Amino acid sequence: MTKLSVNINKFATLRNARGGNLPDILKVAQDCERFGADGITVHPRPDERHIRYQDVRDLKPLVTTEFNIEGYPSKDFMDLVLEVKPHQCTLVPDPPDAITSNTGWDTVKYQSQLKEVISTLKKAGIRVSIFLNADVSKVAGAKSAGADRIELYTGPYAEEYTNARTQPQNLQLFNDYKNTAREATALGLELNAGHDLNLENLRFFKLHIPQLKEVSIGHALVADALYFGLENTIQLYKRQLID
């Protein structure tokens, strides 16, 4: 069964909007695990507008499932990750002012940078995943840079899945995801996915990419939890991931 890692950034956004400690991010993470999450994902950004660097430090001894830290490998980010030593670090090519991740790495152009960063992380015993578009030509670069996994950027898939309700031909883009997944598997890379996955489009993605090890979902899951409750929502998402 594909694992569900809950990205708790949006809970931190809510906390920061009012100040204080409500919701309590540490309790949120523990409750997500208690409700069935297979992992906790955080994406600390330089301006700390949601998850703060101290949150990451405080979460480390409390997370009993898999702890995944996402981010651009700046010096501050790398120092934090090497201090905390999560189970997995997911590298994204976001500029500091990005609202959200919106593309994957060009593993050819940034091969030297990725090799250096990945080597440093793996020497610390941290599994490394890199954010990648559905582009077969970039998979070999992920492998040669030393990554253990790729995380498919599923934003375009989510958008086209919605459009395909009225224009079925648009879902042809999904072939790029299937081909990229096959190439990754052939090269010995494991496969994660994330961005705009939700209760409508997740099952289709899972069924057509059986190699999928893990999905990281935050925004949609938090929005659904407003209606269904957090425990029920986590279980609803896990049902979409059953083999």
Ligand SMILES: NCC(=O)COP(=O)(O)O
Contents of the next structure:
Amino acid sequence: MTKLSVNINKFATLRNARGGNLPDILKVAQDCERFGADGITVHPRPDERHIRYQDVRDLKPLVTTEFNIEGYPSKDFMDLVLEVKPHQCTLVPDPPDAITSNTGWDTVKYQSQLKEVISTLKKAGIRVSIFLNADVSKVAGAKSAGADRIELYTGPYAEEYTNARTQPQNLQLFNDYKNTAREATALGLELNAGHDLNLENLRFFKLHIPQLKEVSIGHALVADALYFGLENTIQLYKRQLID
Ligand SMILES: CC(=O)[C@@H](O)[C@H](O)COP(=O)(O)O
Ligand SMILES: NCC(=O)COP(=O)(O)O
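Could you output the structure for the form predicted in complex with the named molecule, given that the previous block was the form predicted alone?
What follows is the whole complex; the chain from before opens it.
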């Protein structure tokens, strides 16, 4: 079964809208775990518009499942990750002003930066995943940089799935995902995926990329929780991930 890591950024967005502490992010994380999440993901951004650096520190002793911190490896981010020591760190090539993540690493161009950062994280005992487009030519660079996993950026998949409304298995784009996943497995890299996954597109992705270890989902899951409740929603997503 593929693990579901719930990205709690959007709960923090709601909290920050008013100041104060509603909803309580620490309780949200614990409740997500109680409701069946296999992990908690946070993606602190430099402007701290949702998850704050202090949230990440406060979450560390409370998260009993897998803790995954995502972000661009700036000095501040690296200091935070090395202090908190999550189970996994997912490196994302976002510029500081990114509205959200919208591409994976160019593992050729940024090979030496990735090598250095990954080596530092791995020395601290942190598993490293790097965010990658569905582009088979970038997988070898992830391996040679020392990553343990790649996280497939599923934004374009989600968009095509919504636009096609037919048989997504016919899409060239989806073949790129399958080939990238196959190459990762062949090189001994484990596979995660995330971005814009939702209750409509998740099952198809899981069925066609069975080696998927983990998905991290936030935006759509939080939106669904408004209608179905958090516990039901987490269970609905988990059902999509059964082998
Ligand atoms: C790497 C990735 O796809 C997610 O972390 C996503 O970008 C969530 O970030 P935001 O919640 O800031 O949109
Ligand atoms: N790594 C992807 C993630 O954590 C959540 O992305 P989204 O579901 O908020 O688009």
